[in-house]
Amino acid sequence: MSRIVTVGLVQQTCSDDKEATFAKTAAGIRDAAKRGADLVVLQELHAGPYFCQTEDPAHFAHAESIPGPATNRLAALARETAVVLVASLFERRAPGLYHNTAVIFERDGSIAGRYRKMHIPEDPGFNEKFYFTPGDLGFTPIETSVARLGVLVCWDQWYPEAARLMALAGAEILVYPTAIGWVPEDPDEERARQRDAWITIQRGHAIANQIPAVAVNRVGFEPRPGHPEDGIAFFGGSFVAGPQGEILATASTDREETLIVSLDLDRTEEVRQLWPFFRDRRIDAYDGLLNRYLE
């Protein structure tokens, strides 16, 4: 008998109206649950606009401890809907110490675990190093009642090492809350290349590790504070890939949407028997991966 997990991906827009944004998040979770989801994944920093477009110390006031008010509200939703919930939050760990943290809630609202984003970008419009300290919890899957989740966050999705270590530790699904989009000066051909690369790299992680990958992205244009003509157009396109990289479902690129996908976790065993990547790994020859660069 196949082991099926139904996943809900909540792709939404965000605004400065915190309550309105949370209401949309809650509606997405409830909709996913009504449609049979066992596991619901929210996008990166879903509680409001992507504030990392600028470096502004005022944004630190939005960070919260874990547990705290935000996790309490999300825990109540997980308990109400009886789903396992993955939510990305701005964590205040201590004075001057902040993380981009994914919190995983069990069906009863308890916290099953957390993952602190390890790879922190610093690019035009993505000034995350100003806000976030790199994670220190390692690449450790979170055990839940539906599956063992390899939760990573956004920029982590470009690193095969992160996905591999999650898989080696027993992750059954790779989960990527995401905030990725285009800036106004990107021409159409560059936009196409970026989105294709984003999809391809995560399909590659699914193939290389022979487990499904779930990517949930923001959608909609978010202006840069003080410069309404500038900003980031988050391109949505949330998707799920199976253990051979097959695209199982894809959301729209221009609207809010709750995507529902059923995953057969027993396929991992079948695929690994036919394509024995793990058997044939040359673990005696990979020492160079621990170097920044090989001169």
The other form holds:
There are 2 protein chains.
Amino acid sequence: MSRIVTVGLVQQTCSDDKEATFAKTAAGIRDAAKRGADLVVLQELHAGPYFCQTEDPAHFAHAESIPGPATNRLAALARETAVVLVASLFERRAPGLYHNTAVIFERDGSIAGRYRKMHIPEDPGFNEKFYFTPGDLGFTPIETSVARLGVLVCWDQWYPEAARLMALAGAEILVYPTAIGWVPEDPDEERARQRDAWITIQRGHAIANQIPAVAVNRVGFEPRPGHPEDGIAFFGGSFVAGPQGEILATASTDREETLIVSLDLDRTEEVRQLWPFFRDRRIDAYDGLLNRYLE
Amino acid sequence: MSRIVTVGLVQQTCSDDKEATFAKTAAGIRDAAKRGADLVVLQELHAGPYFCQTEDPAHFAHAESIPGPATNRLAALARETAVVLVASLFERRAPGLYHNTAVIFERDGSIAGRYRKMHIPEDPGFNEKFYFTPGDLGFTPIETSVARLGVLVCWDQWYPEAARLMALAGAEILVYPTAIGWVPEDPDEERARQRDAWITIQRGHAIANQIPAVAVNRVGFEPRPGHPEDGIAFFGGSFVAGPQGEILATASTDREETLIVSLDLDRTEEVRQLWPFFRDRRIDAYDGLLNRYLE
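Can I have the other form now, the form predicted together with a further copy of the same chain, not the form predicted on its own?
What follows is the entire complex, opening with the chain shown before.
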């Protein structure tokens, strides 16, 4: 008997109209559930435009406690559709202390767990270090009724350490809510290299750890406040890779889309028996990984 | 001013005729040097057929000390062609103690350093645990006149830890002498997944560490001694990926070939400034990497 999990990936655009944006998210979740999804994954910070294009203290007003009004609405959707739901929120933990947090809801709407983004980016157009305190919950998978989920967020996807730690703690699927795009000055060939690198490294994590990887990215151009000619073209392309890194499905780079993919979780053990990577890790020789650099 | 290194990858078949096999290796090195290579990389255990298809103590007779006759011949070739040469040998360290060892020669034929394969495979057709003691030199790059080389060997390529440790120690290029192939019972789609996984994970190491990766694989079918209908179809496909994981060149899957690729080592710093992965590693939260498993 195979253990099948059907995953729904909701790739959408976001606007300043919070209700319209939420309505699209809700429609995506309902559509995924109707099409058989047991697990639905939303993109990073799906409640509105990617506000980290600038550093503006006014945005802290949109952060919320967990639980709070935003998680209550998402919990109701999880309960209504009876799916396990991975959402991504701007968490207000205390005055002056905020996180980029993924919340995982059970089918009954209860909160199964949360993950606070551990690796925080800071580069032009992605000013996350201003808003988000690096996570302090470590790399701990969340136990749910569909699978043990290794939920990570966006910039984490460039770190093999994060995926490995989730897998060592028994994660059965890697899940990456994401907001990645191109800035206007990137020429076409640089855009292609960046998108390909984004896909390839996550496929690499699937291969190294022999578990599927699910990446959900936002889509659409979002102008930079005050500089409408500037902005980020989020490139969508949400995808699912199997435990050998094989691409199982990919969304378009320019449209809203809900992708449905079935995963056989029993493949992991078969693949790990074929290529027993976990057997041979040289844990006696990995101490250097705890160093910033070795020079 | 860019720092350009031109790499030659010698992908070849191997036979029981040791002299004929060496002649092909020598011709490949000379061809690469003539075409501008500063650095030439040979495939894993290039001196003959991949003997680890069976467990036979008679093969220990072919192991050699380093330095020894095999390294003397290779050193002479490095000196003659004035290239930095990465070779792969069956090292006899002491009676009953053998390693799968890469030897790195300077342009003058001196030995710049060696790397003893740290991760040793053992699966049907790849009985390496019988022959090779796991390396005890750690993940230490070798300083050469062309670059600091992160030399790893074959099965190491499945371990992000190995690539990361080399990069943290300042490796400028990852180098993987390899012997990987298909066994007859693999159906076509499994073959495609395996080869694609092999390429993808190494591209992933290039991306994560923002340095080029050079993989040189043997090519051709080698029957299993005593079971000529059985054996391994080594799939060649030697390749070079740049520091964003972009494929710069790939050899064929079924022919002997010497590939020449120029690398601009200054790209690494540009790419690392664009996407500063090294800045944000959560070394405070990576302790679990030193565990076998976390359950």
